[in-house]
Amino acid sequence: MQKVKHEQWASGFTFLLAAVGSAVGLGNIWRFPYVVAENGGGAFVLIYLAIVIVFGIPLLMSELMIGRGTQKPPVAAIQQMAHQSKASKLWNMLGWSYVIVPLGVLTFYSVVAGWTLDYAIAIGIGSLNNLQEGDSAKIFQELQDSPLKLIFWMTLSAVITIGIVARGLKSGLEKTVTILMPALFVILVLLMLYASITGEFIKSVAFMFDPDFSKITPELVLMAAGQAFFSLSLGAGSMMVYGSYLNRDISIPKMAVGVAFSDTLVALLSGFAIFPIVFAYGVEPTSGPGLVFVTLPIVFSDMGWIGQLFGFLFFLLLAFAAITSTISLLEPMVAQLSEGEKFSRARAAIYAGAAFWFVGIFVALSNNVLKDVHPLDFLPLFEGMNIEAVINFLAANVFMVLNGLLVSIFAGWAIKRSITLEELGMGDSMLFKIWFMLVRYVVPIGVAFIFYDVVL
């Protein structure tokens, strides 16, 4: 078969925007603030930052190295690396996991992306103005109870995602991220500045950066590790396939550090955009997942027209973050299907998109008409879980972690050291030796503990 050369990113900066868009998602803006609040504030942030450096950057470098070194999508990339290193053909299964797991993540991620679109429109047209106590929770529950609304908004997010990916690297992904990512950062900075002026900014800084070391427990460390792992989009195929479009004269270590830094910055800025307002209005920061979709709409409603404006910007920000992540999750399967011109990119995007959309319907219905369906109730681990919870747990909490564990072993033990030396471009330097030690020993052992905690 004739080798098909992938398109390449226009520049390292364009790749950085795309990779940060993949990493930056609802996990940073929706999940990070309430997880920080529930896990000791500054103590959690400190552990989180350490794990990003020790776990996140080495794994990012490994995934980018495999993609860029082969210029192929995950299945062919793993296969080629294994062949060149005379490693077992069983590693090919890891490549397939890297294209199938993202579709599983998409089935529930697209549903939540639909929530953000619904809320952005609702607050923009004034439907969430003048909320009374209990109204916000009722509105959110009504959305969950409406099969038609959930399917409509999920379908809209799916159509947007499929349409962007179908247009290809230059016309689709590049154009989208060069517009959405700067817009995302501008909106986030505006929200942070507004919150710092009108809210309890100093209290928020102390909350996030004044650690209480007595709160550091094994559970907190594991929670921080899980947040860092999923926030950086590791084990989901996105970074590997984005790396396959990376020009060979661009430094992988620099790109990995840039992605990790930018992703962490967005998470911290999100905290500074949310906590000052939360503290100023006397809202409990440990409100959990409802902090964004239930609590904050009440706060924005109390702020009058300025609250409507910034509430719209906030949920538009969430929608942008969701879309930049969904396109990166669809890309591995589309790249795989269109590899070797098996299908056109447009047809591959439609086929892969139809697959996750179809399963996404059952996810959207799992909190209403299918709420009593517990597909794996016969297994103790999944007892009481509905369809959405099972897919979420398996895709995000099991297989993404397992992918990260296996790719660290693959990069550290299966790939020849000479290949990693050449692809990373650091020479046999101290930095390379540190990466090699981390990816060979520290990351596998650490991720294995996370996997053990999640599954057992």
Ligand code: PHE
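The shown structure was predicted, so the numbers you read here are calculated from the model rather than taken from an experiment. Note that the rigid core is defined as the largest set of C-alphas that superpose within 1.5 Å between two forms. Numbering follows the first chain given and starts at 1. What changes on going to the form predicted in complex with the ligand:
With the core held fixed between the two forms, Gly199 has its Cα displaced by at least 2 Å.
Relative to the superposed rigid core, the position of the CA of Ala50 differs between the two forms by 2 Å or more. Comparing the forms between the two forms, the C-alpha position of Met208 differs by 2 angstroms or more, with the core used for superposition.
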Given for the second form:
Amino acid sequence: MQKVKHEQWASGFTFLLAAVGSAVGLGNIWRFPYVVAENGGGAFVLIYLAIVIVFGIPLLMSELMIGRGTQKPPVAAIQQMAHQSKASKLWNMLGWSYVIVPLGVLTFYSVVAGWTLDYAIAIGIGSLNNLQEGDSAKIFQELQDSPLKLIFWMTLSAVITIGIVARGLKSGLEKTVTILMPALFVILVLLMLYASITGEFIKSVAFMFDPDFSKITPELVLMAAGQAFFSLSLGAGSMMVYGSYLNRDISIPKMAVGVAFSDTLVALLSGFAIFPIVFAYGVEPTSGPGLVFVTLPIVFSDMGWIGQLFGFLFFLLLAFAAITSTISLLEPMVAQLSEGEKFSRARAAIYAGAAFWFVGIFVALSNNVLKDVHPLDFLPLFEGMNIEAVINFLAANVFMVLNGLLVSIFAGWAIKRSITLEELGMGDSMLFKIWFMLVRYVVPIGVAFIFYDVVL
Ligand code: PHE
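Switch over from the form predicted alone to the form predicted in complex with the ligand, please.
Next comes the full complex, this chain leading.
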């Protein structure tokens, strides 16, 4: 065996924290509630949960396995796995997709991370106190109308991400996740309790869990798959690269279940913190990406000075949760570029960072200066979408899902069974057979079917 000289997580627990740090972020707290609302509630949540279990966990295992088995960044990892299994060289392209897609996600993710920073400061200094009806929607709109502010906060979140990734994961990430993630969780639980007591709790339960089966369409399933992949950090290299720092004696299936469980719990909690308020205050549930930023400030403002403190902490911790995700989005490309000392880590972080930052500027402008630019208007699926919406949809609902489809084919058909057997460490058990059947047939056929119906 060759010696591995790169970093390794201190323990399985550290890995779990880092992987949960990647999975839990704006996807759970910002994106989940508004996508649930836009897709009508219960039916969406049901399909979402099914996808997490049937597609999400097996794919998490596959990505972790490819990373851990080779101890290499995505492009090199897929190349090596393909080589060992005598599979086609064409698979190398999948590796590149695994490092480029996360940069695409970063272009809008860093903009929204910027919103959270702006809100943390605004609430902290008291400018969101005593909100009257309609105020919070106006305040959100004002932020969207301020290109310079948006670019400033986006740049700040980009610089923090680049700085941490440049120094290596260990120094930055481990401390952040051990303290701040649990703190965010506690605040979220408190918020949920407060919202449920003062808001429309029963209505929210019905909204989230009472499925109207007539609403299930191929589009809804694609949106749910996209949201599940996005939330679990799948199809974007993050889990693969984090897997490559994972020690050999740690159980991949257990880690995958742990990540999926925590991530889903946080998404549901955040739904229960937000929907009771949506219904109690008559906020339009379909108000789109602004939903969290419009609803929660109302609660904080109602709570008086405690709310001011809470609100400040909440948005600050949300910003940290976002940063633990942006780090995992930049890492695949940086690990790839600095593999074999082609570039130093710092240089790789700056190059990759500059690339997403530059495109991020256009995203920051897409709700104001460039709001009438609809780049793919000629395609019916993209009609009326601005730059942010196009990149968001393409990254989460098209490319991440497509990467997941290909990786399941790779793990189920291309990689030698003896390698997967050894890496997953479950022996030739029933569980292994279930995993094998899922990645071999269920995921590829399921995803291909959804795609065929919606996109083609
Ligand atoms: N899972 C993260 C979130 O929900 C976003 C993310 C996507 C991170 C893809 C890494 C890779 O916020």
